[in-house]
Structures are given as C-alpha cells and as structure tokens.
Amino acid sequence: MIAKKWNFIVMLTAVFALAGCASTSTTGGASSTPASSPATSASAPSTAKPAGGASVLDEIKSRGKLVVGVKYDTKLFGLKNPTGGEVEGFDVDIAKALAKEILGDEKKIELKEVTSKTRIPMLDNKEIDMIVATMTITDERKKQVEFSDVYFKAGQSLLVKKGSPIKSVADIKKGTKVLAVKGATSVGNIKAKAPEATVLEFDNYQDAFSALKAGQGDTLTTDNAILYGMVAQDPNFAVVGDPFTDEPYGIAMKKGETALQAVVNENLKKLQTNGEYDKLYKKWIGEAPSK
C-alpha cells in the first residue's frame, strides 16, 4: 500500500512539473513601447518562434502588431521629426498601409530604426519582422532575405554643392573625394564607375550630408530619391547627371518566410490597384510614379 501511494505521489509530481514547464513557453506578446520609438526595455517580450515553428506571419497576427525596420535619417522616406519625434516618410506610410491591410489598423505597428549596415542583422536576429528602408533588390541580397516585388524605382546619382565642377560621374577623377554610406550598394557602384576616386564611408546619410556641407568631400552618392530629400533640406545643393544604375527597392523579410512575402506582395498590388500607392507617392515624391 505504501508503495502504491508513493507511486501515485511520484506520478502527481511529474504531472505538475510538466504543467509548470508548459506555462513558461515563450510566445510573442504586445509591447507597451510607443509605435514611433524603438523598444529599449531589457524586459521586452521575446520574438523567438513559438513551439511548433510558427511563421513570422503567425507571430505578427498573434501579437497584434507589425514590427518594421525603417530609416530615421532619410528625408522623404524615413526621417525622425526633431520637433514631435515622429518618424515620417514614404517608406513609413507604406509600412503603415501594410499594417492596416494585415491587422486592420495602421496603428498596430512598431517602428525601429535601421541603417543600411544594421538592417539585415536586425532582421536575422528577429528584432524586426520586415525592412522597409530604401533597400535595393540585388542577387547577393536575395541569398540573405526574401524580397517583395519592387515597390519603388530609383537610380544612383551624385549630390554636389551648386557651382561644383562635377556635373556627372564622368567628372570624378583621381583625388576626388566621394562620400557614401556603409552597407549601401552605392559604395560598390561608385568604386566600379570611378575606381580612382577616394571613397569615404559614413554610418548614415545625415552624417554623410553633414560632411559634404562641411567640405570634407566633393560629392555624395546614393539613390537619387534619397538625394532629392537632401536638396529639400538645403537648396544650396543639387543632384547632377543622369542616374548611372537601376535601384529597385523591395521590402525584405527573413529568409524562408514565404507566407509573409506572399501577403506583402498581395497587399502591395492592392495598394496600387485602389490608388493608395499613387496617393502616398504624390504626397512624398511630388509627382505621379511612372508606369
């Protein structure tokens, strides 16, 4: 009888132990972090995949929030307003539109700052669900992420102070100092087009633009759409020459997340069909997109 009671106690203990383990499994939870600010709390909820290998799309729907990496330093696409602290731009509005389509409310979104250098590592570390940050689709990057269809077409150009002798990429010679941003495709492109130039790389676009204004370089190169945003900040500068590359922007998701990729593509097409895309394009870029 004692042996039977002992066996029952052992079995009961095991049942409670299993129940305790189940209660500690990690699931995605909503964060109290404001939508316009990156999470800073060390106790922020884990973004690890729930048991059963749920997709990122499942996690988004489960937590009721889309976490998107955007730039904070790129006027027209993603720039943090120094007055109100809100992040504003074409990419930001595209991300909000996707949140509305996926979750029913554009406010169900959290924006986190990325740069050209940090965006893929943050995606791989599951700090963000997707990247909407002037990211050019390339064959090399396709090995690292899943891309959406093209949502914006740009081309690499040059920014100079008005009156500069540099009128196109052909004017970049030996000794010319070209400013660019780390992690951007523009670095490799300009080295190929002007191999004798000295290329100085910065962490973000605002730092590079500040360096150009301070006379630390002769020209700044990146996608023309980003350069137009700099001209809007300071009309003493101008974009010169024709674009010398094609820069199709895509929304990036973690490699293998094809379910999320399909939903993003479906909703991008919907935004183009219902006229919302054109409305956002005109709001930020200033003219209807070319078809």
Contents of the next structure:
Amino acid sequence: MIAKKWNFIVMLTAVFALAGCASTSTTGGASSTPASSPATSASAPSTAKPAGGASVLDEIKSRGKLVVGVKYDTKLFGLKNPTGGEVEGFDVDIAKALAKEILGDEKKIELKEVTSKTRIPMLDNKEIDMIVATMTITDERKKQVEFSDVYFKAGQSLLVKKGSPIKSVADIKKGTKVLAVKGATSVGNIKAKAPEATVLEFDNYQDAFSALKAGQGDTLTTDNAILYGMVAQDPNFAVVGDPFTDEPYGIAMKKGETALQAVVNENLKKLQTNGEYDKLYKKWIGEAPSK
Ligand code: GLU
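What I would like now is the form predicted in complex with glutamic acid, since the data block earlier showed the form predicted on its own; can you produce it?
Okay, now the whole complex, with that chain kicking things off.
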C-alpha cells in the first residue's frame, strides 16, 4: 500500500545506501580489525576489547543470544503488532538476519523496545548489544557510539493532513506547530530549517502521530521512510515537499566494540551480496533496488 513515488524514492536511496557503504564507513576498528568470518572474529585482537572486560561480541557468543534495541512505534521498521504482540519491520528483520549469521539461528535474539531518546542510554547501560532503530549516523553520535556502514538512506520530510496549506518546509511560518520526537535528529534539523516554528516534542512516533490526528499540530516531521509508514496507517495524511536532509541509517554499538562492529559490517555486506537484503527491502519498503 505504498505510493509508487515512494518506491521510486526509496529505490534510489537504497541504491545510494548500497553503493555508499564503503565511503560512509566509520573510521576505527572496522577497517583495522577485519574479520574474515563470524567464526574467526571471536579471536579478534585484544585491542578491540574495552579495558577490563570481555568484548560484547564475546558476551553475545557465550550467552548464545543477541539482544537488540528496536523501535516498537515505527511502522515498516519496528512496530509492535497490537493484536499478536510481535514486533515487525525492516529493522527487526535485519536484526534477525544478523542473529542468524552470528549465532546460526534467527531465533537466538531478544528484542527490547527503544525510543529515539532511550536508545543510546540503553546501549551505554549494556541493556542491549546494538541498536537497529532508524538511527541516523551523525558526527555527534559517532562520539558516543560505533556505527556500522549505512544500511538504509532516508531524508527528513513533512507529514500533513491532506489539503493542508503546508506543501513544503518553506510554508512553515511563525506560529506553525511542528510535531517531532525527542532524541531524533528531526528536532534540531527543523529548528535550523524553520527557526520560527513552534516545535512540540513527543516520546514516540505513535504519540506524535496521534497528536497530529487530534489537530494538536500542523505538521509532523521526521524521516520520509517513517512518514510513509504513517500514511500506510492512515491515508488521510500525505508526505509533502522534497526531503531536506540526508539520514543514512547505521546500526549502533557501544563505543570501543570494534570487533562486533567488524562482524556486523561483514554480515551486512553478506546480506547484500546473497540477496537477503533485497528480499527484506522488497518485503517492507517496495521494489528491491537494482544492483
Ligand atoms: N533517523 C532520525 C534519527 O536517528 C529520525 C528517526 C528516529 O527518531 O529514529 O534521529
């Protein structure tokens, strides 16, 4: 139920994401401690381990389970099904595919709910091994976490009720109420692009969308990929204007966990070459990107 235009946009962006993997890779351990396979990576050099403890990769292997922070509020990427209770989406399936590659079974996974605001603190507290949750790679965040290579490319856009006078970010004026989510890049981006806007911040995307539906704001802003998920939930809303930022998604791991970062990157590449990435992309987003 996703508009053709969306398929076209995401096809293009995914091609960029795939093509851009090498150039956008984070500096540090991924390139200095390459792992030729998940099995050999267990013996990654000790420099990859934080001082005074086992690496997270070692912990994952000894516990036999990957603990992943995913969204529960974001249709297409990570949404908790209100009926059956399963958490479903592209990010969830990427996480399961990583569990299968690292531990041999996609069921060897525990999903924990993160929001944009809680994800880095939960990683820091070691409540989760990694974040797969529509998370943009930014220089600021690179100071706090290790990122994988880019696995999806989105761009920030606007969601409005159909017929709204807001057709693009240029229509946001003094007094326009813009809804966003705490901890998201979208908040700072919209304040920079439309400094006169009144930005109202919510804890999660379903709350922000409910507020838009209830008329508490004029527009909701976040990544186009997330907004198209909302359109799929309620076609009375539409995404307007061109994306006005680049939001390359990466998987985040605790700072210093370069052995895990190398294994994640290696397996992301594997999923792209063996066709699994395209399958998941087609399942959740639309047509698979051409190689
Ligand atoms: N990709 C943006 C971010 O990482 C917005 C989506 C989100 O809130 O997760 O902040």
